[in-house]
Each structure stands twice: as C-alpha cells, then as structure tokens.
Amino acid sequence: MSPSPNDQAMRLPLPTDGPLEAPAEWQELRRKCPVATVELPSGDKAAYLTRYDDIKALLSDPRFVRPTAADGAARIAPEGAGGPVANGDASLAIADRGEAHLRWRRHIGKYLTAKRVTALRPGMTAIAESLVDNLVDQGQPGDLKATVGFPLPVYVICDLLGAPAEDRDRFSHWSDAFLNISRYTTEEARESYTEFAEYMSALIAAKRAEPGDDLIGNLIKDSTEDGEGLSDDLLLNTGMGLLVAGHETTANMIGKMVSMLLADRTRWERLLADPSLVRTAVDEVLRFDANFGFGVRRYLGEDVEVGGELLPGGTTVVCSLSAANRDEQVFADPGEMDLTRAPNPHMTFGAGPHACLGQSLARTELQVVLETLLRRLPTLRLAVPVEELQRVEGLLVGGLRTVPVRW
C-alpha cells in the first residue's frame, strides 16, 4: 500500500478551509497516490481510495462487503466510543452477503421504487409547507436545519414504516447514537441500541397483530403469503436500519443543500428564475457535497489489485465517495457547481450490490424541500457568513450543527 504524499498516514477526516470546502489533498491524491494509507479516529490504518473508477470497481465487486466485527477490520471509532455502526456492525445485522443479501434487497426494493415514492410526493409537500410555516412563525433568524431539515425526513420515514411520528425525538437520539463516533461512549450507544430494538420489536408485534398498508406491514404480509419473507430478526434490523438511514442522512443533507445554494446566492437566483432546474440542482448538490463524513468502508477477504497496486486480503478500504465526485476524469470542472449538469453519474448513493435502496426517496425529499423553499421564501439567505457555519463533529454522514437563515 502506498504511503501518503507526506510519507506518513494521513488522519481522517482530512482538514478543510471551511465547512463546505473540499480537502485540498483529494486532487493531489487522485493524481499521485490513488491508494493511500490513512489513520482512522480509532488509530487503525486503512487504504484510502479517491479515484472514481477505482471506487466504482471496488463497490461493484460482490466479493467485497461492509466490514463486520467478526472480520477484525479497521474500526472507525476510538476505543470506548461509538455505536454499532461506527464500530464495524455497519449493516445492523441485515443480511449483507451473497444470495441472502440479494433476497433482502428484492423484498425491500419493491416498496422503494421511483413510482411508489412519487405517490408519496403530495404528502411530503404538505409536510414541507407546514414546516416552513413553523419556521416563519418562530421569527428571524431561524434554524432551517432544526425547523425543516430534521423534522421532514423523520415524518416521511415514519409514514413509510408505519411508526408514530410523535416518537421522532427518540428516533433522532437513536440515530445520532448509531452514527456518531465521538459524542457517546460505547456503553451509551449500546443502551440506545437496546432501547431502539425493544421499541422496534414492539412495533413489529403490533403490525403482526394488525398489518397496515405500510412498509413493515407489507413485509409481514409478504412473509405470510409466500413463506419466503423476512425473519423476525431481519424485520427488526430492517426497520431500525431504514429509520436511521432514512432520517439522519437526509436531514443533514437538507441543511447542507440549502447552505451550498445560498453560499453563492447567484445559485439561488438561478433556481428562482428557472424552477425546472430543481431536479438537476439536487443531483449536483449531492455530487458537490464535500462534507460527507469518512467514506464507505469495504473489507477485502482476498487479495485484489486496485489502482495498479496489490492490496492483500484482510485490508480495510475506505472509499471516499466525495473525492470520487470531484474526479476530473469523469466530471468537467468538478470544483464548480453546475446546476444544469446532466448526465451526473455521482456516487453519493454508492454503487453495486450495496447501492442505497432509498435514493429515490432521498432525491424526492430534497426536491420537495427545495421547491417549497423557493416558492415560499424566495428572499431566503444565510444569517451568518458561510465560514461561521459549524460541522457536526464525529458524524459518519456529515452535517452542519445549525443553518441560520433570514428571509
């Protein structure tokens, strides 16, 4: 494995000049050291990939999977900190390998198709309208993340799963405990996991007694009808995994999206002049986001050649999706935000057998929020200079603490 340009392992996360800026090292690494050595916050070492083609090839190879605690893979979280996701159990025990994983994706995927998500759009718009009302009612300046960004995805995912939206504060806590590597001790994160599992088990039991027309209810019906549905354990971890993934990632992305578009207000003005650009703008925001956490890990169960180098079996690889999204070999002027960029084959949702199942849902939520804000608050602007925005420390999916706005 090659050393970094400084002949020593760089520490992740890489430093940046501002909360929305990309690390300067990415461009140099892609050019000179596409397979670098990095040190994770745990102190463990890993290989670090930054080129689009290398990352896409690795993620598309079914031999290489998310690490589990049993692999002895490099951990992200420091000793004594972080929850199950941060410490190697990335899949929440969801079937993660081979045919079992493909069956799981088939069962879940049919309820997250673009057609089914489109049917949810009017409800999402009504929620977004109500949340913007709340933002306005609370007065200026407002925190767009707390008032709009965080509530909307949890309302949507609760509706999708059939979980009570009034429990959203508990979901927020559980999500944070799962995905933050520094805010909670291992014991606190385990307690949150136990609470969450008990909650979800009770919800599934209620759905078994009276299945509704929601995702969990439909998965239970599938199991009853064809006998090949999800086991109780898989139902439990699917519900937990979708609540965490469907809430935390999109909630933070809403705040980052608005911040990026308002950081250079000519972008916002462009969308006001032509709202038809919202769809391509959302994908460009997803590509341009440099605050996307640590990257995606894969464990190499055998030797493999990457970027012209042989990586031995047992290596943990960190794929920087955000660095791949800035690759000059794939994207013209990658350091510029082009709201009309199409096609836009960004890798924010991953690639291959573990590509994000909820990407249609996430895209639609982001589009609905952006459309609603443009229509309702055309004079929206950041209430603080961009450089005063603060990142959430230790969050695997990246985020901003607050997004102060005026209108």
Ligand code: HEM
Contents of the next structure:
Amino acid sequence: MSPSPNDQAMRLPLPTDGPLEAPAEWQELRRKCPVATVELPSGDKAAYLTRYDDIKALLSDPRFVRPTAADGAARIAPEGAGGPVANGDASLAIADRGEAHLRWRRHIGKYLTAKRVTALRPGMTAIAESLVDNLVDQGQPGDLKATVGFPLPVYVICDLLGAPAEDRDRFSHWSDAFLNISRYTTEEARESYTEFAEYMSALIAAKRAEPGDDLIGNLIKDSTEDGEGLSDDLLLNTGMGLLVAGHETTANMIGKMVSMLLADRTRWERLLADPSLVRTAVDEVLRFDANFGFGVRRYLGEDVEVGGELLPGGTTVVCSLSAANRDEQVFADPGEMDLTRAPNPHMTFGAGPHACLGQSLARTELQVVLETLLRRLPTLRLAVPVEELQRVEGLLVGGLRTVPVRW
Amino acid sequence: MKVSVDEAKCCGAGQCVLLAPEVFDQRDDDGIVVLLAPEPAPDQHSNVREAAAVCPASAITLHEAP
Ligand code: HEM
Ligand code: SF4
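Now that the form predicted alone has been shown, please provide the structure of the form predicted in complex with the ligand.
Then the entire complex follows, led off by the chain already shown.
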C-alpha cells in the first residue's frame, strides 16, 4: 500500500491505551503499510518505517545521516518550541557525517569501551547507593524518577568528563533546560546553553593546564601528543553532546524500567529470586519500551528502495525503533516481556555507523540501578495504579513524568 | 566454531566485549573490535553466538563446524 497524496496522513504521536502500552497501529503498519506517511507535530510530513529489517537496513546505510537544519528536512517540533536541540539540530552537536564523524566517533569511542565502562561500575554503584539513601530519607511515597533516575546519569557523565562533584546539580539543570521543551521557554534554554558553554570553556582551560585521567583530560593529552586531537570547540560540543545524548535518555529509561518491572510485580519477584537475570532483564525492558519518542530520523540525500518501495531523495524518514522491537518476524511472542530473552537484538540503541556510542555505559547504568534497588528495596512497589502514570509530553525522548513508589 | 570480525563495519559499541570478554576486546586507541580467540573454546560458543546476534553493526560472522 503506497501513500497517495490524498491520504489523510497519520499524526504522530500515535495514541495508546495506557502509559506503558504500544499503539495498536504498529502491528497493522508492519503488515500492510511498512512505509507510511505521517504528519509530525511541526506539520511537516515524513515517511514512517515500522519493520525491523527495513529500519536495520536503512540505519546501516552509511549514505544516510541525521538531518540538520541545512538539509531542509522535516522538523519535529513547531517553530519556536523548545530549546536548541528540540529539532535535533545541535542535539549531537558533533561532526555528524563522513570521515569527520568516523574520526570523532573513534576519538570518543575509546573512552566508552566496554572495559572503560566496567571500570566505572564501582563509582556508579556508589552513586546509586547514595541516591537510594536520599529516596529513603525523603520518605514514602517517593518519586523514583526525580530522586534516582534523573540525577544518576548526569552524575556519571560528570565523573566521565572530569567535572567536579559539586557542579553536578548545575549540569542537571542545564541538561534539563536543553531538552525539556514543555518546562522551559526557548529563552531559558538559550540562557542555559550560554551558561553551559561558559562553564565548559573554563573547565577545558583548567584541564589544559592540568589534564587529569578523565575524558576531557585524556582528549587533551592525545591532542598534544599526536597533534590529532580535538579543538576547543569540539571538546565543548563533545561535553554538550554526551550530556544531551546520555542524560534524558537514560534518566527516562530508569523510570520506565522500574515501572515496567513493577507493573506486573511477578517480574520484580522473579528478579529478587534470581538477580543473575538482571542483564537479560535490562535488555528486555529496553526492547519492550513503547514510549521512546518518535524514533530516529534520516534524511535521504538520494533515492533508495525500502521494503520494495522507492523513496525519492529529499524524503525525511522516521524509523520507529519501538515498532521494530515488536516485529514478530524477529522476536518470538513480541508482546510478552521475557526476562530471560537471549539473544535480544533489539534496536533501542539504533544500528549501523551511528548506533548509540554510549550503549555500554547506558546498559551498565541500568544494570547498576536495578541491582541496587533489588538489594536495598526488595519491597519496592508502585504507589499508584499503572494507568495513572503519565507520559511526558516531550518530543525527543519518551518518559514518565513521575514514578511514585513505596517500599 | 570460527569467528571473524569486520573492523570497517564495527561501530565500537562494545556489546561483544560485554558478552564474551575472552573472545573479543576493543582497541585502546579507537574502541574498534579486536578478535582474541578466532576459534573460541566450546564453553564460549553460546556467548559468541549471542554477541554475533546483537552486534549493532553486523560486524561479527560465525562459521559453525558442520
Ligand atoms: C537508555 C539510554 C540510551 C538510549 C535509549 C540511547 C539511544 C540512542 C539512539 C537510538 C541513538 C542513535 C541515533 C541515530 O541513529 O540517529 C543514539 C546515539 C548516540 N548516543 Fe545514545 N542512548 C542512550 C544513552 C546514551 C549515553 C549514556 C550516551 C553517552 C554518554 C549516549 C551517547 C550517544 C551518542 C554520542 C550518539 C551519537 C552517535 C553517532 O551519531 O555516531 N547515549 N543513542
Ligand atoms: S558488538 Fe559489533 S560493533 Fe560493537 S564492538 Fe563488537 S564488533 Fe564492534
């Protein structure tokens, strides 16, 4: 079924029955209309993909990249809404294509390898412990998202970058202002960006004088050693990029993970009985999450065939990773949460040359939070019925507004 | 079982190392995959299969003995 110009385009986001539910349309679309026409909140139109194989093939094709303002691609948010990153323009304000992208990725990638991330695990556990202490101190019911989910990833990124611990809460504020288009005005978002840029420039200058054993310090050492390192601008954008890419995504995922596992408490009990399932449980939660924004965008610089259909150059494509994660061609019983599922080739971190560079870090953070909660608060439960959880109306990364819990 | 990796495709996400650290590593200078054991011991086979299945860049190829 190809979209004809007269078709009433579907509007994103698609409606769902509950805060954790998948839209009923995905299954239909995968079956009958794998290349659908949708209207984004900006009013712009895009092609919407829902099949696993189509999305994996498109994301693995190095010719296609995330759109920037210069491409004239379909925008997500209406004009004027949101901070500098609401349309993904500055979001990963880094070399985003071609050789420059590859070089940037390999420069940063070496500080986010599985080994490096594993070395950060004890520090992450200490952070998780202290945040759970705060939750307990504040009394019942508590908001797990605000108290644990939101601060944890930003603290971890501060440690990674080498920003002092006492500045962590400023980072949290800036990061929120860049991304939270419902809570802050464009003006506030811009101000935060300026403050953040000033802070980072000072931090980079201090590190140039005395490089420590952290990401920024090491990048600086590399550049003085082989003359191949990153400029001040790129260092600044790297700090910004890591915060933007790694904070809101992980913060929301922590809240959604705990909600999904407590929504049916037999899941939680299974993990209490066998904590060795934490690793596969985290990946299954990542697969199962149906509230993950619209998906990732690609701008087609030239014609390409997708699912047997020719998409003309100039098209903006939105790939619904969550719809792909429920594709019955790839996952047995996709609508069931199976905490032992392995292998679990879900696409929540994307695929191909732009696949999430922080995925080892994100997985480790989620595992550490879950282990810590199981150990410290085995009696944890939702303080409200699941249906009363509310989705964030943000446009980039789906999440829940609050996650009220008792223990 | 024989394993091969495609360094050009690898995006350095490290899933293989998290799953099978005795078989895969990442280079210190750019995070790209290094194959430690092209013919892994039988007790590693299931981890290696999992790594190949979840590699986001489809950079790991397995040749299973018939
Ligand atoms: C649960 C948490 C996370 C999720 C679900 C997630 C998801 C994603 C996805 C889907 C992409 C691909 C975007 C695209 O193809 O256009 C991506 C890219 C990226 N992510 Fe993550 N991410 C998470 C956490 C993190 C963390 C913690 C970091 C680092 C601190 C990070 C750093 C990055 C970077 C740098 C990119 C850009 C890669 C490139 O363009 O080459 N992410 N992420
Ligand atoms: S999982 Fe794949 S992409 Fe990631 S490091 Fe290993 S080979 Fe490279």
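If you superpose the two forms and keep the largest set of C-alpha atoms that fall within 1.5 Å, you have the rigid core. Numbering follows the first chain given and starts at 1. Not measured: the values here are computed from a predicted model.
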- Query: Quick one: core overlaid, is E198 moving 2 Å or more at the Cα between the two forms?
  - Reply: yes
